[in-house]
Amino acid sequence: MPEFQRFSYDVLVIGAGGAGLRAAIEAAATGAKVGVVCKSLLGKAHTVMAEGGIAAALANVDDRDNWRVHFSDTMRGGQYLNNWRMAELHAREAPDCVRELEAWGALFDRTKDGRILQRNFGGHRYPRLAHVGDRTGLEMIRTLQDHGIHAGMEVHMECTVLRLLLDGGQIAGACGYDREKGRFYLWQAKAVVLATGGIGRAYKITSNSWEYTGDGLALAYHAGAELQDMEFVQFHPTGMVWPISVRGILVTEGVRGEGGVLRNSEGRRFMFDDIPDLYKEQTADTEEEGWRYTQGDKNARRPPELLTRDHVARCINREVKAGRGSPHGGVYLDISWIKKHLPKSEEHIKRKLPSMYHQFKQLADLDITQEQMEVGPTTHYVMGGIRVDGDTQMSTVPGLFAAGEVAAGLHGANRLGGNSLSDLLVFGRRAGRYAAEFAKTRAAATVDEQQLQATAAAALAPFDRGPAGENPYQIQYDLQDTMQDLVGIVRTEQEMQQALAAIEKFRARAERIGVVGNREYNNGWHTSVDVTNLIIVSEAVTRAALMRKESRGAQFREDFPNKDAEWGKYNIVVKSGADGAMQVEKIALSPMPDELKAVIEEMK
């Protein structure tokens, strides 16, 4: 019988990125005892990867910017599927998040007169995006663990998280093992936040790095809570085709923000082709009213680069199969071209994009300052995740809070560039206070220690099967291509039905995964985990898509290529039933309050 070393919190946070450290600096500001439990080592999460800035109507840039403007592009963006009450707390508590955010020493980029310089990107009517030249997550994660260090939370990394326990009905808090010695955890909690991030490994192509197979999203499942708006994957338009070896990679919108541009094997700039009505009247006519735009020109109308990134992603998917792409199957992002308007380009490009410029030299051996860069759609973000309430960040589940990626609402259909990382600091900080309020409620919680140890005899049945097991790799592997084939950037109903079949069989190949070795390092076990959470997620993924029957945001259906504004009513929303089969269904979305319809057709 495998022995637990054992834990004991007011607060669990399960997840060390932005959103993760901000809510176990709240709970712990409120006097909570806090314990966080991380995949990786502490600042190394996902959140460093998010290159282009916090999006925030701080004004700084352009002083017609202000929240309601910010409310509204977040709601046309995500086609008025969004929780319109997450989408109001964030657009008013996203710039006192990022002063609270330089207050604890976080060095942004500076417009002259020194206030918080801010960029252009997709969606954003204004500049919002305070940036620290392309690497503002690495930046943000740097403040949130220096000043999370003093908070006197208790940090446990390189574990994975198992399931959450239940204490009739209510979260118990959390078993899971030590990845680097296999050793059995339970953490006791009387409220767990869940910030795990997306489920980006379920597809080939992914700018997600190696933690991003639906850790959360399955814990939450299992645990009784509903999940929304998974059909809503985002193909972020820009990651590296070539070398081989690198795609996937991203490619910040903040290239394009800066005056970057995209075109096809022909040289034309087939952005000005496709611009969809909702967005005709903000696009600029001609190249040379797009330049002056990236350049801070009020009376300038956003390039067509810088529309909603499921358009941009479909638009360089569709050159690419009409035979205008690059050689590697991608199209031309080119930066280079402002030499024609800026005497000084290649300093300019190097100070304002360095991350990219670095990128590009060392793993394709091309200097983005002369050359164009070959890029293509990458899978970069989920707009579903835990259902959770617009105030407090709480699931169905009494106990149980979620936020950043893996909690949904805030974005609807499609997620503008930029709010990423001002979400996990608005419901990072609201999700850690509200678990901290939860937990004095509580007595200590109770756990069922006959399902403790069944989790553990689970983990280990791998070993008992050995090498004439299923690899748990391959799995992964016949996942991964099924996922970008079927239940990609186009979707049509009888692939996701052939994917749905073969998620069935994945499933039975799973329960007879076998891992040689010993606990020590096995990289193989932690794979066997992986995978099972991969596939209830690309379950989910697949039947929510399946229902939706229309094209919006992230979702294009070949078969429902129109929106419906029908569908425009719903949410969908998975959820386990009471036999342990997926559950799928629709439901109202809750009604706008009469003042937020007014700011939305104030905006239009």
Ligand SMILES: Cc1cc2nc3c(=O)[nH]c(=O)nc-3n(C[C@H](O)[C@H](O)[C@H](O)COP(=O)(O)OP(=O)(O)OC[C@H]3O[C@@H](n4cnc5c(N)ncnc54)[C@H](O)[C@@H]3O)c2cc1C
Given for the second form:
Amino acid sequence: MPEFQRFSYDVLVIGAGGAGLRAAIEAAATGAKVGVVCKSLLGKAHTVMAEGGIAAALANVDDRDNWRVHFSDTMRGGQYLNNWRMAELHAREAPDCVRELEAWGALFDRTKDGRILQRNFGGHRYPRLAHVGDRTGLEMIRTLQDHGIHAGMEVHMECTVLRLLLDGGQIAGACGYDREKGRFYLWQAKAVVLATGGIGRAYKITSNSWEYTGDGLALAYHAGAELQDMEFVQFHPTGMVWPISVRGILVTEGVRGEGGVLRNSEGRRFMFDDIPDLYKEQTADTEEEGWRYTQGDKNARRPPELLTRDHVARCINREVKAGRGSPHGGVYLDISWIKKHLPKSEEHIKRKLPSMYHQFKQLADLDITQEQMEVGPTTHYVMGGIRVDGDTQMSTVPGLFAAGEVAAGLHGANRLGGNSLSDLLVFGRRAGRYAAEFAKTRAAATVDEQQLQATAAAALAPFDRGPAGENPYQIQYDLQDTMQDLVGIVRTEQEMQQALAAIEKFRARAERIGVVGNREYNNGWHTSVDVTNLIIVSEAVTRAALMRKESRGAQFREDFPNKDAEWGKYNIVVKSGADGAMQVEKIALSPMPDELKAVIEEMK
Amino acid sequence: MATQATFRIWRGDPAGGAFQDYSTPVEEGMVVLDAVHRIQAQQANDLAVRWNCKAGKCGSCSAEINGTPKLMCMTRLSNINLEMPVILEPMRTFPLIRDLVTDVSWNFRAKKTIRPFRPRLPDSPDGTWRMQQADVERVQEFRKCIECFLCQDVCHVLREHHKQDEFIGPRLLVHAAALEMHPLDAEDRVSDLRRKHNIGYCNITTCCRQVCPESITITENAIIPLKERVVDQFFDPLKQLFHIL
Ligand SMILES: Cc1cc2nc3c(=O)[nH]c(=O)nc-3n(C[C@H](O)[C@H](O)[C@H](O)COP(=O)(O)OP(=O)(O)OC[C@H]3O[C@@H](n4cnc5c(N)ncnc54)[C@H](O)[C@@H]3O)c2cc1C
Ligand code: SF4
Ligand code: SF4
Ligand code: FES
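The structure above corresponds to the form predicted alone; please provide the structure of the form predicted in complex with this ligand.
The next block holds the full complex; its first chain is the one shown before.
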């Protein structure tokens, strides 16, 4: 029988990205005993990759900005399926959270009068993103990490959680293993915060790191929690398309925010050809007006390149399908053209977009200050996630909280750029606070030893099958191909039914996975665990997407190409049924209070 | 470009190991990490390698490629001679876990020994500060660090002289510089730098600066100014004089 190393906490935080670290800092500040578990080394979580910035209505650059504008921008971006309470709290609390980062040592770019500079981003009415060049995520995670290590939390790096433990319906902790030696661990806890991030690795072309295998969603699902809005997967319009091996790596929206434009093979700025009604009023009529907007002219309206991501991604898709794409199946993104307007454009671009310059120079041998880039859509973010209470971030399982990308609600049908980093801070802080409060009211739950042993046995089973079993990497590749081809940007009933059938086969194959070698830092074994999570989230995405018979936000159904007002009244919720099968249902949105309705009306 | 290449990869654990050759197809645009992934998926499922972002942003995939410390995800095969086997080894300064993965936890422990950021009182009544872009830029250079620990790997004080208990190494000197030169910071680390972190062990060989994937001017911009602060505080003849009087 495998041994377990045992630890006991008031609050266990699973995940050490922005959301997890912020939650842990908050919980520790209340005096709670806090443990943090993460799959990779501290400071390497996905948050480190974020580029463009943190959205917060600080109003440093445009004093017309305030929480009400931010709130209504977020709701409009999410096509009104958002949890309005979360959208409200987010808009109200984000500025304070950004200032808090500064007080912990973050160094944002500055305005002329020495305050935090803010930049334009798609769907935000005013310049709103606090940033550090194009490495904002690094600044954020390092600040939280360096503050957190002195805040009194115990960190278990490179450990993977396999299962959440329950005691009579209440959370009791989690168990898992360390990657280094393959030893098993029990982390007992009175409250658990899930902050495990997203699911991008379910797709072949993605901007996401290997960690994004939807673990938190699968863990919560098995523990009986509800998932919501899983059909809404964001495809970022601009990922690299060439060379093949770097396909999917993100090209920040900041490029367009700084004046970059999209062109097809005929040299046409095709984004001017299709501007949705909801945004007509706010979009520039001419290229010249668009340029002025990016340079901070308050009387100009934004260029169509800065429309919401779902729309831009679909327009790019359409150009490519119509044969007007670039040689490697994308379109052109050009920032070098600004030399027409700016004398020292080269230095300007290198200073504003240093990582992008670096990334293209090193990986594609291309100088973005001189040449245009080739870009195409890449799987980027999941709006869906664990269904939580807007104020406390508690899921439907008592004592289980969720924050960050793994939680649903704030973004509705489509997330605005920059709204994730602020989400991590606002709701990480809330989850940490309420988890600590919850823990205070509870005695330690008991752990079911049998459940522990069963989890360990299941995790070790692939070793028994050895080289004769299925190759875990191959199953992951095949699943990624399926999701990319059949449940991607453009969806149909028939293709998604095919995907479901394929997913069933992957599940059967996953049960026969074999791994070679021993338990020490064995990536094959780790992948065998990841794959089973990916299968669950892929099924959830597909089933929810099938049920929503309309096109809205990130979901585009070729067989139902229009928005349907009736569907605008529901979220789709996925949970595990009593028989173990996945259940999908629609749940009516909760009615919005009149004050918030008035805010939206006023901002129209 | 060649269509097939051989990778001579270190396989083993603390008990021992050996190089093993793997031949795999290669294509235009591939980086070393792509080749390693391909080998892992097709020929050596249990090959241990640490990586996260595959975009040069997280600093996880550090290794020694043909003897030079580099990020595997940012090293293009087109810049390597593929006529010869490509030699891949783990960072040699850190204890081996397995294959290409090393135990870098010392860096995290050593960081904790550096006094944390402590800001001066806010400049304005709303609790915020004012800083000029020019003043933050100097520190922003240091804050680009992705903690890949490649600089720690080449520093002879750590690699050959094993002074991990006394010396924090270039990465953490950069960290200390970021704190010391932070426009808002009010803490004093100069005495620690001399006595506890032993900045004096560094003899400015610049090896660290040469391998930094973020092109941080580690020696000239971080270490030398810190050394100057130490000199100013401890060896300034005037201050010494006052000390004696
Ligand atoms: C390239 C890129 C650029 C982006 N740019 C921006 C931007 O400019 N602005 C913006 O707002 N958003 C941006 N985003 C989105 C944003 O970065 C992410 O949504 C956000 O960082 C997610 O943070 P998180 O704290 O929820 O999770 P993460 O930072 O991903 O952290 C997840 C943590 O959970 C751990 N974990 C996962 N599974 C397990 C398990 N089974 N056991 C133990 N631990 C586990 C991981 O190890 C990790 O520590 C970008 C995303 C990408 C990919
Ligand atoms: S310059 Fe100093 S810190 Fe850098 S490698 Fe040489 S001795 Fe080490
Ligand atoms: S200073 Fe450079 S080489 Fe050293 S850890 Fe940071 S990024 Fe890596
Ligand atoms: S994998 Fe992140 S730097 Fe190489």
